[in-house]
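Take a look at this one chain, the form predicted on its own, written out in structure tokens.
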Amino acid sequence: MKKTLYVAHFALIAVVFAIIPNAGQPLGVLDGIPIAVKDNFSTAGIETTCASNMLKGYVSPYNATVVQKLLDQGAVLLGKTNLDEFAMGSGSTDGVFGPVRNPWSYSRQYKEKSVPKSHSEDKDANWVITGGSSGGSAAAVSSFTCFAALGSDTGGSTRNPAAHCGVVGLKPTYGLISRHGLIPLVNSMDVPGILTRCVDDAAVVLGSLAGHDPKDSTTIQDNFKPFELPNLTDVSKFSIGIPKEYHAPGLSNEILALWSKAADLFKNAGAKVIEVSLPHTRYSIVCYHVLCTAEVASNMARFDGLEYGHRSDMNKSTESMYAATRREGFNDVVRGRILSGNYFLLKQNYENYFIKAQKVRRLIANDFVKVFRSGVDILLTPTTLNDAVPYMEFIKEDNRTRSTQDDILTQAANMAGLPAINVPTALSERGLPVGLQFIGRSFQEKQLLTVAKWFEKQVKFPMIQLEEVKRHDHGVFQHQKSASFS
């Protein structure tokens, strides 16, 4: 086996030699690192379809500004991952290529907890789901496909299932990092994310990644300096938010015992550590909800059958083709949205719906400013109600009432533009990962990924252990504990 692998890889070496030019000069800092791409983002002559139908053979001409980024620093695209059809969805179940699968659901630690309710149930039938929308991603990163993917993330969908696949998931400030050629859901909380193992590997992304673009007006105008995260020793300096609202109903008791273990940590480590209070947070996913679907309705109308993407065979009329177009390009799930979206934006409903819900994410904003203003360094949150749930279990609830449930500890900071980290912390008692949140000022992401390569660092998460792989080559996982690009 070992020797047909080896074989492989010089055939790979060779080609690579062969149609890349200047093969063997270094490119960066990302050199060879096989990074994989959420499929929302447009890149030339790769299919972009945002696991729908409606975009089913679309080919960009041209790469998103964070993919020739990535390219232009060296590293191989190993392919378009999976996700909810137009990122609208916190499974990664509702795309039109199916679910995506947790990697946990293979691995020795879930296996030896789960237990079958029958002899005659299917071994197989237990599978647990990513989140999302961002799961397949995450699912690259988790099983060793990949060092790093990008995702995306309105509302939690990077961090979401960085959480339930034991990975760290970035989002970082919006603004920071280019939105350029990443297909519209919300365009007021669009941000490319990053997924890597460690958060070492997150800010070298990140290094790669930010700062200005002059096709992208609301990213920073200043140029952006990589960091290097410090091994920080000393926690006295930093004051550590304890926010008491995202104590939120429909939160594990296990979930809430290991937010206070950490928080514990942090205090016996010399940090000040302080419960805080973000008193419209109680709101914050009703006013998500409104602004998102309104934005996702205006986002979806390009979507006409004219342009690009699938066109009906309808030809009544012209109106009739539209709505034949988007019948049968969208999914029930993108309909709903859009048709929220459009009774929100009624001349009737504007005032009472989109204009209140744009007033109350100033306010939500502003406790996230006095409470920074404080003198809190960081906010420590969970990112999640509980662990990953069964696929089976997962879609006895529509689309909706799941999302409802899974963004609601993480959109707030997607309405305040800040940014936030998962950072995987521990195995629930089902073998499955639980992350942690922590949330930081505008801007300062080199603080925010400093406390949490600390953070890291403490709780010295468990490697997931996949048999079926470790079968096929067993010297390779003798190192992964380590293995990092940074």
Given for the second form:
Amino acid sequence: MKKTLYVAHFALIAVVFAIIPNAGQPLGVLDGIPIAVKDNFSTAGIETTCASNMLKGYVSPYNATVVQKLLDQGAVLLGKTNLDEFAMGSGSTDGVFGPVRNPWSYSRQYKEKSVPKSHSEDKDANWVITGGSSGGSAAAVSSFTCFAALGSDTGGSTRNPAAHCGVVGLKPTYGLISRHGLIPLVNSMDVPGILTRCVDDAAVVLGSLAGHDPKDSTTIQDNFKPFELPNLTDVSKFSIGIPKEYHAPGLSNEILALWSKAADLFKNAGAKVIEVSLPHTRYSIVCYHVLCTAEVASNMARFDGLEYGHRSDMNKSTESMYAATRREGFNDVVRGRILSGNYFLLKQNYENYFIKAQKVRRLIANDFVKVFRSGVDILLTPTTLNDAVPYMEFIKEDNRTRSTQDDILTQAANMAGLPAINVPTALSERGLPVGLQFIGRSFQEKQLLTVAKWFEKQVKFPMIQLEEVKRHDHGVFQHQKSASFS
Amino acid sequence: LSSPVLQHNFCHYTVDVFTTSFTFFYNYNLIFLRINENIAPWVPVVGLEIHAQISSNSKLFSGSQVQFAAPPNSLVSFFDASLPGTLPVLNRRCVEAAVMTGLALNCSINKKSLFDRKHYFYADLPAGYQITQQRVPIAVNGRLSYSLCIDNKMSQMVTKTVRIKQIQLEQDSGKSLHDDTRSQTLVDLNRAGVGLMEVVMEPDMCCGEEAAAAVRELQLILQTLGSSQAVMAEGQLRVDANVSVHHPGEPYGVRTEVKNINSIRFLAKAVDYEIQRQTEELENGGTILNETRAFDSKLGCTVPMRDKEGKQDYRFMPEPNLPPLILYDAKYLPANTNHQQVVNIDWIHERLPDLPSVKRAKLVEQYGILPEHSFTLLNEDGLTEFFENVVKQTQMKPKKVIGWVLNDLLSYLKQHSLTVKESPVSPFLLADLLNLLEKKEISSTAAKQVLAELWKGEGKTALEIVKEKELELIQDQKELEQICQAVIDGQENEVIMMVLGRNQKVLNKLIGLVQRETQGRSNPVLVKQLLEKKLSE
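Having looked at the form predicted on its own, could you now put up the form predicted in complex with its partner chain?
Now the complete complex, all chains and molecules, led by this one.
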């Protein structure tokens, strides 16, 4: 066990020692550390499905750069985690393997507070979603299955489930971590995300992953130096921006209150807290819709059933085989995005949609540049509008509506390529996790994580109390039972 | 969801050894024939899109090897097969080749160029899109000068210029083989992802010969630069021709695109056929469809290709995985840069080899040969080197050597369909032979016989052949005098005419007779002297 990795749960230590692959010579800082990887990262010899029929049974012959780096550091890959098909979704409910259940559904905290709807219903019916699309990774970390997990973040897919599952979710700066081997959603926004139980762990994993990759031309050329986070005692030199546009329609009162409480926390600690404006943020979702679907239409073109993946039995002609393969292989969400993306890319629409969306994207990014130039170091925002909703409620609305609502607070950081992190902050009235988001300057991960760590320390987010785990080791949770933030 | 399927160009490359030994003749007949027949003449307009495969060790965006005729699917990286999660990594060598070519074609090099995706579904395009440079290509606004002969006369060469619109870097596709009997398609991805330079020539040409001459000059330039091997038979140079006809003063006519042209000779034929077809079609009151046609080399005509399924929309989009391609020049080279990371235009410019036009001028100047000879020398791969090697090893003047190389040796090569490299007569052997001739040890008639023997490649030297066949000039003046006398004695009538009129024709005849008598072993100058002396006695 390396001392740099902060063990959040002592019970797992024994497990970790038991599976150290090469006792004696540690390979690196992650030696023997169990990790999970979202199933849209290529893993040599292990199925990589993107939770899609299209790639069911597809075994990649190579490791994604981030997977290879984790393995090189001695990490133990416990498994691949579930997601929305091709990471298109915000609930982790739309994958071919079924929805991901939020471990907090089974926590004492939630069970005590959630009111059973009716006695006749299955007592299991109230389970809540993880958020998504990296819901499997968030659940794996949240349920102590592993110490860290890789997610991907295109519009909030790491931060959103991190918020709902009460874990740290870091979306690094675009270009800091290699995307090679990550099956793309939107190449110009995708970033491998890191899910851990605390900010320090996120910094350790980031240190193992970041840096130039010759296989990804969009990674930065400069060397990245892994860092340890200082224990801040004084935040007075920081200027925290509160973007007013993040007071979005649909933001729950509970989260709004938490957000302003967090702002006060900084203010009281001597930090400069100022309201800022990111005026173009409100266009971010519609802009994202155009850019995302266009790239999806393009990226999904390779799934034709010829080289790999699903191939339909339809053999009337090559064209009918393509059509049948893609109809059978993709779900409605993926097909819908391909369709609209192709529409936006048509010659007659390109100027009106794609080019305009690119311009809007630039405006959104410039908003951030201006705010940071004005002296703001870090932005503080909510990560989600609400706490996690029960699955039965979530599926009442379609994926598109859901994604539109759920990405609203996270999406702009992807547009601008900025680093952002969800820090679990408190439990909601229903006993479910709520997180806040910090957005930093490009490639200023150290500053961002340092502030996040300070905040994490102040809020004392409570440990999940899983009934099963509790039965095995009752004592573990006792020391965590301290006053929490909410 | 299925997108319209592109009608692709199936090139079945046939080996055509003699694509290079082809001279271009400006065929005025075809174009101006109609002018005489009709009041309003038709002006043909020809533009070309040329795909040149970049000569590089590895592909444009992946590390797989580039090699012609390797076992199917043996040169395919994960990226080439479009495995999910793979990303393009630009090959520096391909960028340099495009910059070199751009500079050689007098283009301005864009210091910032961009990559785009061009989408269509096809079995040999695994990603469903081709990475190309649609918006901002690497080189633009160039020009290419080329020369061709007027009316089949080598001595009447004209130089023309075609504007180069742009040069763009892009990926090659794989190859599909359709097995109709078993109704299956076999895909070979060896070629998928190989770097291409697409050279777009403006419609500045007006006949097949011009198009052919322009492509031939481009081919020579590419080969000189080494940026492409540009062998059409191996598909390293692929030409599509855009052809239309219109009346002078009117806008351009509807154009057709002719594909499947796999030799330069066929390019000239295909273009001329298409011009004629369009002219006749319009003359007969028909219309020209904006369509893609294939050249059928067996029938010598163009035929419409299977119709595209509706109008193709390539849905271009910026390639998000490649940052803009930034090139530098010496002036703006950023300080402390890693030279492996930057491409310096000036550095490449300084190292450009002599281009064919310069080489020709130098040959003319250095050896005193005619300009048209310099064209023939360069047109034939290796012939310039052959010629220069002969010159180096002989006392004969280059002006005379050129005749032996271009007339005698080259016609042997053509007769036997051999390349210069395959010639059984090496420069050394030929120089050896020419030295004998120059030293007046044999006559030129005899030299031709020796060359015929040398061609057999039996390992004999010229001197050995001369000895064996007793071809050396008769040095003994007495013997020669006797032969002359015998000829004079046998031709009384001619001798009388000669004496009366000093007829040169008759003298030549007599010289010829002496030559025949001596089987070419007499020095014609000496024979002439002897005959004149004897006749004036």
